[in-house]
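Below, in structure tokens: the form predicted alone, a single chain.
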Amino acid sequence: MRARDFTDLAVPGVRGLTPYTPGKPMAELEREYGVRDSIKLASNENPLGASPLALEAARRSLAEVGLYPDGNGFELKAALAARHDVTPDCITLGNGSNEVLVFLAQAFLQPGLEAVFSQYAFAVYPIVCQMVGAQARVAPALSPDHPMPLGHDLRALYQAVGPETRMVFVANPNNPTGTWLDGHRLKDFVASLPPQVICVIDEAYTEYADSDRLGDASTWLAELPNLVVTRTFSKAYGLAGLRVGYALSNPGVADLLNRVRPPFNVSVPALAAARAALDDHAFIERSRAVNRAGLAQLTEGCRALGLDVVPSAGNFVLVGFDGASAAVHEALLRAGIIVRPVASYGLERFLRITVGTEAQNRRLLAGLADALGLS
């Protein structure tokens, strides 16, 4: 069918929108490059896969897929409420935490209003702002020679807040940099914001963060009514393919988010798997241990190759090269190794590399050495 241009019919926020670009699938790489046995270290997935308890729960739930899911997600919300010591009316379920970010924009942003986020923050923040026609105010990140290079600068974020600001997005740890904020400082920052400004703390990678210094923003909800905390089951819990995330907030905020939430937005298998994954503490501890060792392996290995590595509290590292990283990225693809270019963030000389298994990390480091002519 011949494509026709309907741009003029689209709402203004959509006309110039550039969609989020996901990591390249392994099957696509193997088709395009004729390689086999590829590995994907691009999308910050858990290299161990999913929790065994979650997989079994998902399998059992398949007998019910002829029925609509529980639109309220009663069992999952009850478990999350107990985990975070909140009431179920504080919870909004999403088809991944990405969808919850969309709900927040739909509920609280519009043309004439503003949202604030850091220079190298998650790519979805500007997308949801543009989608609803809100203005994005981007705060400069910390300098490359700062102890937390390219990370969030809370002073700059605060200074970017103006009379039309209705939302501030803060990722802790941040994607794609891996940088993080001290929990005490972050809590003080949220408390300092005007009451009409909602602060969204995105904790997608918090299960991987070894340092207690980051804190748990969900414990601040009773004190900070303008705080929203988002979490996901896509990372440490290994359920990226099932798409389930959630927001924790004041019940008044959650009520508005649930008004724009589509009915049945989380599937039967996703609800079952997420509920079971919450109880698989052994899997999370194993995932954390593998990640801890892998972060050290990649950090030390990349630095031994003369590369810059940004400190990370996530399950990935941001690696800097002397010049643009495009040639290295292409060489890795030809070697059957998928990593993530981040030029779209303005980080042309960097690649983001997900922590894999010990063997995958070793293969990645060997591929980097080959690409740099150091092998």
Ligand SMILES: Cc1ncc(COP(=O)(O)O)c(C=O)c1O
The other form holds:
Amino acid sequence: MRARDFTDLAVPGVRGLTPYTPGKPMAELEREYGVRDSIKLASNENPLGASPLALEAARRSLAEVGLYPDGNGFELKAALAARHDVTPDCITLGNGSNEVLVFLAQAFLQPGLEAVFSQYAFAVYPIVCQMVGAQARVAPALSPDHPMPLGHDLRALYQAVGPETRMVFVANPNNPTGTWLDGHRLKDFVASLPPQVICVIDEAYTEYADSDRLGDASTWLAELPNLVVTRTFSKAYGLAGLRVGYALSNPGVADLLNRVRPPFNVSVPALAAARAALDDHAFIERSRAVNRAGLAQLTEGCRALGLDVVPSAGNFVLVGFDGASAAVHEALLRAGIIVRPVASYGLERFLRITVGTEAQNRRLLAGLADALGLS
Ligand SMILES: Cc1ncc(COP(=O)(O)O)c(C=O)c1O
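Would you generate the structure of this protein in the form predicted together with the ligand, following the form predicted alone above?
Full complex below, order starting with the chain above.
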């Protein structure tokens, strides 16, 4: 097709946008590097796959895919409402929680308005902000010497809030750092924000975290009207490929989010699988146990290789090398191991590694030792 540059036709926010870079797919690595039996520890997926109950429900739902899905997600919302002790009108379903972040930007941000988030916060916050032409205000992260290195600094976030700020994004725990905030302090922070500022607490990894330390922001909704909590079925529930996430909020906020939500944004199999996954407590418990053991295995293994490991409450670790991590990344790819470079976050010295099965973690640690010339 004839090449033509359409950039000038794009709206200003889109013109300068750099798209989100996903983890490299295994098939692509195998094609490009001629390797086999590759493993992917790059996208914070569940190494156990999906809940068997969810898979069975998705399979059964295929009989209905000739029809559009329930546009209001009645059954899934009813189950989520019961789970979180809220009414269904507090819920907005998304095609992954990523889509809910887009709805939030579309509903509440525009040129002239600002959103605040921390340095090293999840990459999608600046993208959704820029997409709608809003200004991002980035608060400096905690220093590398802090006990929660590179983590969110609530004081800095508070100081970054100005008269034009309409939204603050906080990931707890955060990706790619794995760092977390104490629940009590975070709740006080949300309560301290001016009433025109919506605080989005992104709990994508909350099932893996210790709820005694991080709290459960969904239980604060009744007290904090400007709070939005986002959750996903992509991580501990193992349904990343089906794309289901949701926001819990005040019904007034949910009404606005649902106005921008496209009709039928969550598919028939995704609704069925998510509904079934919610009740598979045994699967979540197993996922948590595998993650707990794997996190310890990776943390201890990396530290034994002399590497820096940022403490993590998620299903991944941020690992720091002496110099730039690009050569190690490349050596791992050649060994058929995909991890995530984080140079786009300004973290050139680090790689983010998803917790895998015991065998995958062992292979990763051996690959790291080889790449560092320590084996
Ligand atoms: C902190 C955080 N929030 C949201 C998401 C979006 O996930 P999904 O759209 O699959 O729900 C991710 C995915 O990696 C994430 O790390």
